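The chain that follows stands alone, in the form predicted on its own, written as structure tokens.
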Amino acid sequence: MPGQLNEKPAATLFRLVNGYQVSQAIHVAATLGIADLLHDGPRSAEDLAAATNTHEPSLYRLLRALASVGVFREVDGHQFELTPVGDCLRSDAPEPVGPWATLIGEAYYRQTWGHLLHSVRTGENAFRALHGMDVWTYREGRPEAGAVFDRAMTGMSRRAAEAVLAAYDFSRFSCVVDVAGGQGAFLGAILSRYPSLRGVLFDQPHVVAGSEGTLSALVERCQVVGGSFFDAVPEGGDAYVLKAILHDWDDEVATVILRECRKAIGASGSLLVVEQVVGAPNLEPATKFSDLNMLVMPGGRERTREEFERLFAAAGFRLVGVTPTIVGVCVVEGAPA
């Protein structure tokens, strides 16, 4: 992250060190739904406080701080309006970031990142060390936390889908199986773009149970299957998509998942892994900080092209190519070896 124009090195470092304050402030604004309230035009801090049941002087302090970093814009009379950046916090934004902002400010999320030092010293997963269980078990036992996570993943899928569809051609396929596809936002976008395609949404039963609204208009072309990718993956597809799945796991577990896909896929099928790919040194901070997030939260990792190549080979695939998109994720394509 380069410093701002004419910024002294110490000032740059202070700004980076205090970055958590900005993310937490955005989390609060996202949780309160401020961007939705500003969708129709400027409103005063007093009006916004009444609509959100918050303390008006304190809300004003929050909003003016976020206006100073470009999330909102303060205008006359303690009124605020959206900027293009803040517009991405709207619940119906074309590229929604609000659900992610809500997730990363959750107390358990912050606490886990507070144990990054433990992971760096030991190589162990910070979440398990702190909470005594993996993050999936934690969320499964806390439906509210699980719902916040599901909304965040749906928002990320919507954002990634447009970029992937702009960069990658799915027209040669007849049936796409979205492995661990959540509530169907990504698969739904693919099927909507390609009317001749059929799809299979596959995830844990309690996850796909929330897919009705997302896939209601596509029910005739989309089958919803509940299960675990550790047991078996549905057969019959000629494209198997794993979006933001393998980075949740270490190489050993990721290989198990890919081997189940290998059992299901035909000899001429395609494996499409949609994830960030770690690039050259000193560049792409988003990918490299996402890698740290994988270290502390689920215990996985982001991977280089060479690491994907080795992972694919261990599971019976060969890497065919990597297609980048404008939002940082890539389509890492494999074929049966």
Ligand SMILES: C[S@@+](CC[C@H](N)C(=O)[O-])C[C@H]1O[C@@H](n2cnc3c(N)ncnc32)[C@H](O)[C@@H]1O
The other form holds:
Amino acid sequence: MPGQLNEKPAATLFRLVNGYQVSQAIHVAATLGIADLLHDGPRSAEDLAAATNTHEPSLYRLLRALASVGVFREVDGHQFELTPVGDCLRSDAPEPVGPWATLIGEAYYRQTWGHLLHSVRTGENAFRALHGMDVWTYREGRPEAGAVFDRAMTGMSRRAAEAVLAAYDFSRFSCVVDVAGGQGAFLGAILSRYPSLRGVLFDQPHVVAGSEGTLSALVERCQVVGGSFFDAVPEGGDAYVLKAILHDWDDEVATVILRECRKAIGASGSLLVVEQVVGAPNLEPATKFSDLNMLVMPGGRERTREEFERLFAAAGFRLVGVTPTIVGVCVVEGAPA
Ligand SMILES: C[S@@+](CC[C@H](N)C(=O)[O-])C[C@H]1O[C@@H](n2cnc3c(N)ncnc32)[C@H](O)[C@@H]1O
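Having seen the form predicted on its own, please provide the structure of the form predicted together with the ligand.
Let's see the whole complex now, leading with the same chain.
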């Protein structure tokens, strides 16, 4: 993260150190739905406070701070309008960021990041150290936290799907199984682009239960299956997508998941892992901070191409190619070895 133009090193560092304050302020604006309220044009802080049931002087201070970093723009008379950056917080934005902002400012999420030092000292997963359970069990028992997470994944998937569809050709497949595909946003985008393709959405039962809205127009071509990838993965596909799954787990567990996929996949099937791939030093902070997020939250890691190669080999696959996309994720393709 290089400094801004003419910024002194100490000023750069102060800006980076205080970055969590910006993040939390965006979280509050996203949670209050401010961007949707500004969709039709500028509104006053007073008006926004009435619409969000908040304390007007404090809301003004929040919006003023966010205007100073380009999320909103302050115009005459304590009025605010959207900037192109803030526009991405709208719920119907083409690349919605709001659900992610809502998730990462949640108290349990911040508390877990607050335990990063523990992970760095011990190598242990901060979430488990704090809560005595893994993050999936925690969310399963807290439907509201689970719903916030699922919405964040849906938002991320909408963004990634456009980029993956632009970079990778699915036309040779007849049935795509999305393994741990959340509530179907990614699979839905693929099926919508390829009208003769069939799909299977597979995830935990309480997660796929929320998929009707995403897949309702595709019911005739899409089967929805609830289960655990530690037990079995649905058979019958010729492409098996794992998007943002392997990075949630350490190598040992990721190998178990891949072996279940290997059992389900035919001899000529394709494994399509959609994830960030750790590349050159000093670049791509999004990938490297996502890796820290994996360390503290689910207890996994982002991987280099060589690490994917080893992981695939341990589960009976060979890596046949890596296709980059414009949003940072790649399609890491495997075939039965
Ligand atoms: C990071 S999310 C990614 C979701 C989706 N692939 C996407 O990119 O939007 C990880 C997913 O793994 C699912 N998951 C976790 N444990 C699972 C299990 N044992 N069996 C099946 N799915 C599981 C979660 O429910 C969640 O939807």
